[in-house]
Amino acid sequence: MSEAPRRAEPGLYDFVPPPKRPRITWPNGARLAFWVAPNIEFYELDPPPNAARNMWTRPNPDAMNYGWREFGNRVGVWRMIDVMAALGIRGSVSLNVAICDHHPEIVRRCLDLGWELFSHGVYNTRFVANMSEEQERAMIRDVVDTIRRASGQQVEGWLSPALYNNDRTMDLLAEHGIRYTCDLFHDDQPTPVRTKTGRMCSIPYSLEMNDILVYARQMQTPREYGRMIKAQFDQLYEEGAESGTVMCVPLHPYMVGQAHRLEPFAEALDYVARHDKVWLATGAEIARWYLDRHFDAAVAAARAPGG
């Protein structure tokens, strides 16, 4: 039996270099759309096995790692929310919808502040990698229905649990009315995503600014994380004078919500918020603006000679 051909690219988006892209504008002449994406998650103590990945690094049930994540829901998330609320920065919550059942108090606090809820699956310990198509469809329906019941919001965005997806995920999301994905990590501007139906775009969700990668993998200090946020912002703000950029700060309450990390985090957000040509937006607001005003021009530019 011959081996299936291997792909060089995902085939979900086009390559268009920045000089050939149509100019992006944001509301009120902003250079940069800034959004903060807290991942509010539920990790099961003893999750079902999945061939794609063993969730815990220690044998199940892993009480230590479970307790570390649960610290985020019991303590860290409340600190993080207070910092953001004091600065007038709304969150776009990458939500494991199991939180709606296990910790509904967190969901109510986010809704009281006008935050967006988008999908991060049901549990952060269950992945779509080995689901059948019908299982994946049922999971997407469950997520959409749960967030609608809990908040009245229509889910517009998606980040796959543990950042795992498969070849059909984007098409299934588009079928269910999802308008933006955070799963692609490939640009500092929104881009059209190819789907069989509907209109979907990718919104920048930065792994480089993700507190898990900065703290747990790069082993950086809180002060260095704050400096990184400012440096990322300064460069994108400068480039945004030519064509609008997007900056995302993905957060995890069990990381950024530790007491010794709060001050540099608050200082960095305050630095961003003090600039006058910044749009403090939600993921859904960025996606709607882009889809309504820039999506068609971007598709046309990709199809043009040399695009």
Second form
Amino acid sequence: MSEAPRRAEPGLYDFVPPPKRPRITWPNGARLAFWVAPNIEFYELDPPPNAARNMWTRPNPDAMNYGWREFGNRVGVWRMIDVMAALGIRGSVSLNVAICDHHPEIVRRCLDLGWELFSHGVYNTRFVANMSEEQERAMIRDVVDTIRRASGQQVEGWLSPALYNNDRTMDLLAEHGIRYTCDLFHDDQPTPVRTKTGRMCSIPYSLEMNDILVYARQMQTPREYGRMIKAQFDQLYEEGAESGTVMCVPLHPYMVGQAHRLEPFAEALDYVARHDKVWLATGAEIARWYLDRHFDAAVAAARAPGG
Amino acid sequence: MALPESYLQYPRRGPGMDHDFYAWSPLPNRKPIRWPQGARIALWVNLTVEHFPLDAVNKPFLPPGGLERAYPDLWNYTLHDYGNRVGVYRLYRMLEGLGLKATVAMNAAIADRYPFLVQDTARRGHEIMACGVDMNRLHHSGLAIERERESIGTSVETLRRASGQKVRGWMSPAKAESFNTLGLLREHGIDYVCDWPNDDLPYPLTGPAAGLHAMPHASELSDLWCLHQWHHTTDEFAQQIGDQFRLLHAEAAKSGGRVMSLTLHPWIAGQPHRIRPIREALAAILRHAGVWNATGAEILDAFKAQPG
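Could you give the coordinates for the form predicted together with the partner chain, as opposed to the form predicted alone above?
So here's everything in the complex, that chain up top.
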């Protein structure tokens, strides 16, 4: 079987540097839209193989690594939720939707607090890489249906498990009513995403602010993570005076919910929440605002001559 | 490489866990634990005393701290031996100065090679926990059940004989298991296992492992992760020890007793420049009221004695 041709460019967005952008404004004159995206995940103990990626680095069952992830659901998520609730910060949950089946009490707690659920696929051990288009469609329908059944919410956002995508993925998502993707890291502001149908945008998520990458890949301490969040916020808050910025803090309860990490994290969130020109939003609220008020102007700017 | 239809079938997608080794149990739903002496925190210090053979095969994966360099990897071999000769005694002196006892996970190879160390560890009042045969014999699903049964039997019996202790606890080398490990541990009279870092409290295992308990043996709050893998300074590690204690101590006031577990490896934490910050972090914990220092077996017994 020959492989599908590869493209040299993703072709998902245009090059529009800051001087060419229309100004972005947020509600109530806020400079910065701040959102927190906890990844609430279910990793299977004995998942099937995928040639592109297998979660576990040891043969199944990888008790140590599975147990570490599961700490998030048994312990970490409850601590993380309490910290956020105390500060009045809602989460936008990047949800492996199988959590709705395995651990509905976690979903209920999030919904009681008015949190958004968006898609992080079905399990964190199943990836779209190597799926046929039909399989990918079936997986997307499963996600949309499961979130609707569990919450009544129409899913608006998407973060692929392990950030795997196929060339057609964004088109399929737009076709299924997805309004924002978190898989693109090209900007600090929302941008339009080019899809065959629908209106879809990219909402800045972050690799830099992502707890798992900070702790386990950059190998930083919990206190350094707190300092990084504040520094990221200070800079984007300042720049947001010119044109509204977005800051996301992506979380994994099995990391941030460890007892030795909670306090510096809570202190950093508190620092952000104390500023008055911050819009404490969900991913969907940012996406809707942008799609309704700024999306068309951004598309027009991209098409303007002299680019 | 197309995926089969079964890639989108999920036979275990339903309430609770996707396996039968233990039940789903979110921490807030647990009955509050009462530790002896009304303590809020059971302070469980863990040492890991390992033997990495020079002819390491590193299959099916390189164990953390394993001999990663070309044979003969004297760098890593002798560094581990530094731990077993010098570092472990520096840690024992530190613990004794603080009045602390520990649980010491040992490969059976330690008993074969250094019987004095096993006897002396027991004599000093520390608990000995079995940690397989050596770091070259990992437990994994590619291992025939008979071979694994033999490994576990050798490990447990060797350490029981050498220490004179019951040896009730088990940690697999590198915390790696096969699907058979938990059931085999039960066959060998093991009471608690430390391979699943998914909780801050003990909890019962089920199915083939019924009768065993899982214990919250620290992976993240260990010198192996913080110092060796993540390159934090010892002061930064000590800060995290203090931060963990403060949060658990506060949580325990509202929700019942917690276990604070700290894992140290003699070849890492036992280096001269690392002792002082670690000792000071432990000393600061001990200045708080409501801290009960205990071994794994003592924590397990207190947990099992909780009124139903």
